[in-house]
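So this first bit is one chain, no partners, the form predicted on its own, shown in C-alpha cells.
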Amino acid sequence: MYDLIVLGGGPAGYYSAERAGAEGLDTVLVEKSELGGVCLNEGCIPSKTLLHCAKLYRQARDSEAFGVSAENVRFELATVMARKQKIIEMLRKGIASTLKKHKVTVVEGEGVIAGREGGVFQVLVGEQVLEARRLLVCTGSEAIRIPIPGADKPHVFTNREILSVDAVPEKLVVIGGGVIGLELATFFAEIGGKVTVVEMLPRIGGPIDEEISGVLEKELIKKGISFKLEAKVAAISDDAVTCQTKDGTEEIPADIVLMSVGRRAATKGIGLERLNIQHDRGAVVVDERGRTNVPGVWAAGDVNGKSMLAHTAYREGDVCISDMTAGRQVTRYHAVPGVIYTHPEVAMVGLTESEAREAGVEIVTGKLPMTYNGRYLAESEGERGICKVVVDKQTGALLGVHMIGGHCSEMIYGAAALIEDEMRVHDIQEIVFPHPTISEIIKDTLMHVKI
C-alpha cells in the first residue's frame, strides 16, 4: 500500500515523485520505458543537443565576418549522436538518483488501472498489483501520424526516428511547420540537408505572433529550407512526396520524410474507463489544481492536453502534490513561455496582438528591431530579430512579449515573471536590467509603447 501511485516518468511523472516523496508521502512511480519521458528520450534534450553542434558548425564556417579563419570545418554526425546519447544517459542516471534520494519506488513496466475497492486504486504491472489512495496519471502524449498513402513506409519518420539517423539525408520533407518540425529542418538544413517544409496554414509556427513568424520564415530561407504554404500532403512514395498547393499537385523528392503534425494525448489502453476518469478527445479533463472527475485521481502534464510543454508539466506536477497535501496552488497558463529553438530563436509568452484584440482588450503595442540592442550586435551577423509588446492601454498592464533572436529563449522567463505578477510598463521602467545583455531589448521596448 502506497500513499500515491504515479504513472509515467517523463517530466510531470518524475518531478511530480519527487516532489511528493519530499513531502513525506510513500510513492510508487510506474514507467514502460526511460526514466525522463519523451523529453529527455526523444525530445528537448537530444534536439537541443544537436541544435547546439549545428550552431557551432554554422559558427565556425561562417566565423569570417567576426575575425575568425577557419579551415576544413567537417561536421561528424557519428560523434554527435555519441555525445547526445552520452547527454541522455547522464540525465536517466540523475533522475533515478534524485528518486532514489526522496525514497520513491520505481517499478519498470506499463501501468494500466485496474479499479478502486473500498476508496483505495489498484494498478497492474503485469502480475503485480499496485495499491494507494491516491493516483497521478501522467502518460504524456505520442505522435500523430496522419493516415495518408505511404505513411506507414520505412523512410518515414517521427521525431523518435528521426533523431537517431546514421546520415544526413540529401533530401529531406518536413510535414508540418510547428515547433517539433522546425526545429529538427533547422538542424538538417545547417549540417547540409536540402529541406522542404510542407504546412498545410498559411504561415509557419503555429500560434506565434505573425510577425514574428513572417521574420522566422524569411531567417530561416536563408539558411536553405523551402517552404510549401496552404499545402496538403496526399501520399508518399519510395522517393518523393506529393502534396495539393495552390497551384496544383506537386510531387517534392525525398529520402526521409519527418511526420511533424502535432502529438495527442498518450491514455489508449491506460485504464480510464474503469473509473470513469472524464477525457476529452483522449485528454484527460483537469481543474486548476490538476484534479479530474474522481475523487483522488489527477493528470499532470501532456495527457492533460493543456500546454504540451516540459516546463508546464513541471508546474502541473508542483500544483497536483500541493493539492494533495492541503496547499491551494494552481497553474497560470497565461504566463507560461513558450520557445522555438531554431536558429534565430522563437520565444513568447502571454497574449499576441491577434489575440488581444480578439479578446475585445484595448491594447497598444511596441516593436524594436533586436539591432538596436548592442549586446546583440556584438555577437550577431547578418541576422533579423525583433522584440515585440502588448500592452493593456486602459491600465499599462504588459500582456504579451514576443521576440526572435538569439538568445530569447533564456531572458523569456523574466517576461513570464512580469505578466505572472501583472506589472504595468511604469513598474517595469524602476527595474534595472544589466547592461550590455541582450534582456534590456524587453525593457527598451516597454519605453517606447506610448499610452
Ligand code: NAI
Contents of the next structure:
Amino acid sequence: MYDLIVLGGGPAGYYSAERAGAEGLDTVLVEKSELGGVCLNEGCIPSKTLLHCAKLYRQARDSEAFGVSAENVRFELATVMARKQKIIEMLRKGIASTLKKHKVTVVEGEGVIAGREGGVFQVLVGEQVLEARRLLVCTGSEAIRIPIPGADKPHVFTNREILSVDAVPEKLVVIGGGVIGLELATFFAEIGGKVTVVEMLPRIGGPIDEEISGVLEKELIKKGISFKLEAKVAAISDDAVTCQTKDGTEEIPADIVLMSVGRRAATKGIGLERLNIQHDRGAVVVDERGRTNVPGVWAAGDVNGKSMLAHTAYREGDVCISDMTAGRQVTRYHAVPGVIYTHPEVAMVGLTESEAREAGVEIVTGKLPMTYNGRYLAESEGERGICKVVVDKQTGALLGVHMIGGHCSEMIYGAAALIEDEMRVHDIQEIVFPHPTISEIIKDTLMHVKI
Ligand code: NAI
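What's the form predicted together with this ligand like, now that we've got the form predicted on its own?
Starting with the chain above, the whole complex follows.
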C-alpha cells in the first residue's frame, strides 16, 4: 500500500513524484514508455537541441557581416541526431536518479485505473495491482491528426517521428502554424529544407500578440519559409498537400508532411470512468489546486488541458503535492510565460493588448524596437525584434510583456515575476537592470510608457 500512485512519468508526473517523495509520501510512479514524457523524449528537449545546432550552422555560414568567415561549413544530421539522443539519455538518467533519491518506486508498464475499495484506489499494471489512498493522473497529451484523406500515409509525421528523420526533407509541408509547426519549420528551413507552413487562421503563432506575429512571419519568410494563411488542408497525396485557400484549391509539393494542428489530453483507456472522474472531451477537469471531482484524485500537466506547457505542469505538480500535504498553494495561470523557440525567439507573459481590451481593461501600451538596445545591436545583424508592454491605466500595474528577438526566452521569467508580484510601472522603473543586457529592453520600454 502506497501513499500515492502517480500515473505517467512526464514533467507533471516525475516532478510530482519527486516532490511527493521529498515530502515523505511513499510514492509509486507508473510509466508505459520512457521517463521524461513527450517533453524530454519527443518535444521540448530534442527540438531545442536541434534548433541550437541549426542556429550554430546558420551563424557559421552567415557571420561575414560580423567580420568572421568560415569555409566548408557542413551540417551533419547524423551527428546532430546522435548528440540529441545522448542529451535525452543523460536527462532520463538524471530523472531516474532523483526519483531514486526520493525513494519513489518506478513501475514500467501501462497503468489502468481499476477502481476504489474502502477509500483505496487500485491501478492495474499488467498483472500487478498497485494500491494507494491518493491518485495523481499525469498521462499527458497526444498529437491530433485531422481526419482528411491521406492523413495516415507513412510520410505524414507528428512531432514524434519528425524529430528522428535521417535526411533533410527537400519539400516539407507543415500543417498548422502554431508552436510546434513554427519551431520545426525554423529548424528544417535553417538546415536547407524548403518549408511551407499551411495555417487556417489569418496569422501565425495562435494567441500571441498580433504585432509580434507579424514580425515573426516576416523574419521566418527571410529564412525562406513560405506561408499559406487562411488555408485549410483538404487532402494529402504521396507527393503533395491539397489545401483550400480563398483563391481556390492549391497543391503544395511535399515529400514529408508535419501534422502540428494541436494536441489533446491522453486519457483514452486509462479508466477514468471506473471512478467517474469528470472530464471535458478527454481533459480531466480540475480546480486551481489540481483536484478532480473525486476526493483523493488529482490531475496535473497536459492531461487537464489547461495550459499544455511543461513549466505549467511542474507548477501544477507542486500545487497538487502541496494540497495533498495540507498546503494552500494554487496555480496562477495569468503569469505563466510562453515561449516559441523560433529564430528569432518569441516570449510573452500576461495579457496581450487585444486580450486586455476585450476584457474591458483601460490600458496603455509601450513598444520599442530591439535595436534600441546596445547588447542586441552588438549581437544581431539584419534581424528585427520588438518589446511591447501592456499596462493598466488606472493602477499602473504591469499586465503583459511580449517580445521577439534576442534571448527573450531567458529573460521572460523576470517579466513573469513582475506580473506575479503585481508590480506597478513606477516600482519597476526603480529596479536596476544589468548593463549591457538585452533584458534592459523591458525596463526601457516601461520608461517610455506614459500613464
Ligand atoms: P497549436 O495549437 O499551437 O497550433 C496549431 C495550429 O494549427 C493553429 O494555429 C491552428 O489554427 C492550426 N490548424 C488547425 N487545424 C488546421 C488545418 N486543418 N489546416 C491548417 N491549420 C490548422 O498546436 P501545436 O503547434 O501542435 O502544439 C501543441 C501543443 O504543444 C501546444 O499546446 C503547445 O503549448 C505545446 N508546445 C509548446 C511548445 C513551447 O512552449 N515552445 C513547443 C511545442 C509544443
